[in-house]
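So this first bit is one chain, no partners, the form predicted on its own, shown in structure tokens.
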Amino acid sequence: MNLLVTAGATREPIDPVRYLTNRSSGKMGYAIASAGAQLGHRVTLISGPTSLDIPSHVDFIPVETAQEMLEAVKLKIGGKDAAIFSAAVADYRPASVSDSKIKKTADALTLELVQNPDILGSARHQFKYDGILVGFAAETENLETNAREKLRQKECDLVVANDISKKGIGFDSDHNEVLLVYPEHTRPIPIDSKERLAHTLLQAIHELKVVGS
């Protein structure tokens, strides 16, 4: 298969020193990209900043902001058998970016934030993508309900959901426990290493491709 994978967090600059981001380590996305390459798939990995080693035998595209990731996805998604959006893209960015470091001159500072582009939501309509579309949902409550709503709104074939309120899994961890949410059913995957979960996910995507062929 020809795969596109997004991974990591985005960074939205406030000034030359500071930025908005989130706790995503990128480990799940990098595990998926690495497993894909090991299985002989062609993999394009679009990644926000991480401390991880770049997987071998992938086409690696580094980005920083949500807008940069959107442009990279738009450029590379065409012709891919599956697009796996595991990156934790910032929902908002500062409305303006200071050219110089903002000094501490008052007791409070107010930032105006504006919405970032919806990269997953752009796949079907803006990019006209017709391959297998996989989204990720990191939730703290109503895991299946929220994941199923994302599946519907973004027109995904599969959403991989995990409860980030559980200790020992998810962000920064080498392990995860996920729910595979399909249009007609849900499949729980018990806690395992992100490397093994990556292979499980790729097998699920292969099965979707076979059914859709």
The other form holds:
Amino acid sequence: MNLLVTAGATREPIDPVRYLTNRSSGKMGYAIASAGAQLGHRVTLISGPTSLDIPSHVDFIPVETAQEMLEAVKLKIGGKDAAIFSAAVADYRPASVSDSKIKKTADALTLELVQNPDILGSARHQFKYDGILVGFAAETENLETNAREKLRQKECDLVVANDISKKGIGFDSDHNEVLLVYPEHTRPIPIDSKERLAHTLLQAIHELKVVGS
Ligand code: C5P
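Return the structure block for the form predicted in complex with ligand C5P; the form predicted on its own was the one displayed.
Entire complex below, previous chain first.
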């Protein structure tokens, strides 16, 4: 299969030394890209900054901001069998970026934020993508309901949902416990290493491809 994976957190500059970001290590997306390459798939990995090693045998495209990630996805998504959006994209960015370091003068500072593009939400209509579309949902409550809503709104084939209020999984952890949320059913996946989960997820995507083709 030809796979596109987004991973890591985007970084939205405030001034030359500061930025807004999200709490994401990028480990799940990198594990998916790695597993994909090991299985012989052609993998394009579009990633925000992380501290992880670039997986071998992937077409690696580093980006910083959500807008750069959007441009890279727009350029690369055509012809992919599956697009897996695991990046933690900042929903907002500063309305303007200061050219010089903002000085500590006033007691309070107000930062004006504007909405970032919804990359996953652009796949179907803006980019006319008709392959398998996989989103991620990190939720602290109503996990399955919120994930199913995301699945419907973004026209995904599958949403990987994880409960970020649970300790020891998700975020910086090497393990995760997820629900695979499909339009008609939900499949709980017990806690496992992100490497093994990546293989389980690629198997699930392969099954979707077989059913769809
Ligand atoms: O942040 P949220 O929980 O809404 O993210 C859900 C999914 O949408 C994830 O797959 C994430 O990678 C994707 N996303 C995106 N562009 C955004 C926000 C989220 O592609 N601006």
